[in-house]
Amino acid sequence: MKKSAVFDLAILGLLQESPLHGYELRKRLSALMGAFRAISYGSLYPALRALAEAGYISETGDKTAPGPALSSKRARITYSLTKLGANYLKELLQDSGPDAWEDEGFGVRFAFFAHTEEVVRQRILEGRRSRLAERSSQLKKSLANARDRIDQYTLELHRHGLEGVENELRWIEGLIAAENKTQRTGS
């Protein structure tokens, strides 16, 4: 899944719930994607204008600003998941891919995991837990070698990585335990 794939997902996934100005769904996009990861206005109105002229949502409000001029009070446009975009998001809540696994997708798409049909949802964790135990055994060997080699701060920081990395992998297990358990009780 491309990071557009990834934008449009957390887009018409928040729009799924509800219908959405511009200002509300940037700050929900914020919250949504992580602190780090800063949404601005000049990459959300270029995907909603795409995701419009696609047909995967409608926009409805004045497309102009009203009064004067010289007014600062901007139109307020509502956007709206069409069932052309419910369809598309359903094809992206599918794709369990090793992109899905990655960083710049897995929390995006954790989100929306209420929407992910279990076995998509399995496969996901199962894909997020071979990387993550991968990263651990590169980190721990990584570790290791530079020991000798690296002061005692930068020594910290990477077993803090490591401790993160480990946390991380204990979670996804739990998921998955959870996961198990559900599809053999049935609820």
Given for the second form:
Number of protein chains: 2
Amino acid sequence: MKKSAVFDLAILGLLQESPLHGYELRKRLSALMGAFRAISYGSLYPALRALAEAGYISETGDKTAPGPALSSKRARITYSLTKLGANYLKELLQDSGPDAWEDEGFGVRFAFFAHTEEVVRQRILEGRRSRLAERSSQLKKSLANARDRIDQYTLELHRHGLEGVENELRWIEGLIAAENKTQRTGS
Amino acid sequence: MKKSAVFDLAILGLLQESPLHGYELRKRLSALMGAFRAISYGSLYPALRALAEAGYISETGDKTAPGPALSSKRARITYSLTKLGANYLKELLQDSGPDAWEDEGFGVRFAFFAHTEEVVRQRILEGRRSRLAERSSQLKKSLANARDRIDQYTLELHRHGLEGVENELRWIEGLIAAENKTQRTGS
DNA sequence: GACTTGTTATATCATTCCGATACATCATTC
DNA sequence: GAATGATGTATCGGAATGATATAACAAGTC
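Please move on to the form predicted together with a further copy of the same chain, as the form predicted on its own is already shown.
Okay, now the whole complex, with that chain kicking things off.
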């Protein structure tokens, strides 16, 4: 029943900036996720339909074209955010729970930080920081334990994994510092 | 029909070292994937069953216990690699195609590098290197284009993504250099 | 002894999600 | 004019997840 809220957020957030059709939406979505894999149409179109049914977005396009002239232009459905959808988006942007700082969700949330309240931003960054710190200490422990028992290659793989986590941790800490500075200065 | 071969490889590779039961296997599998998410039992058990049916692994355990004494010990099925499975594993370890250097597969392949031939190792590393180089240049281009058009936060997200890719690229290049050195020195 | 809590262990199922594919229009290049 | 490739909407089978059920056992606690 409760589908991926992050997904909805990404769609609504992109539509907030400007109305888009599915193809373009997918491209932006993929860009948003960055290095991650692109989402498929098999996920996108059903999600759009669900959002439309819920009244959060509206479809306008040549699909429901006035009868005769449907062959003149290419079928192309433009989705735009409704007022109801804008409210829902605002609500989603308030959330600072685990979904917001776990791996799948964080990138999307961060991308919309410009539309997120200062307090919420800080909570999310702090949540992510503590998540990464926990993972880092786990990896360190596991590395220390395994040091002698395991394969050189596996060891190197884990070492590199730890390095990546610590890199992101430093990044987050820099962001938190920047947020605090901005706050004190008053934007 | 052709399920995830990487998955099979990971299971067979772990069972090669020692026979294991499902629960322990899952833990090792998760550790192997490192920071990535753990695979679920809903994937593991069907996969084990399929491998058993194919004759690559054998199940031995108290499940098929001698009738009366089945309540004495906890049900626990131990899986071990068969000769057929060992051959199949060897075959899988020969592969140096795209599956071996894409994101999902590379980590697993690398973890079993100790059981992989020198030539294959080099091909896989080179494949990964070129994959990462391509991604890096794409990201750079996209960053240069977007510089002025997009959000500060989104920009920072992409910048950090690029940083991560370049980090891994340097790591891979270091590994390639190390392999070459080892090869020239003769192990 | 009875109780909770936590770990080990196997198993299934609905929902979700992806990859492939099909179809069609338009722009470009040769 | 015809091939190629980008744009665009849409669906389907199969695969994977997340949640959940069940159960034996261990360790502590009251």
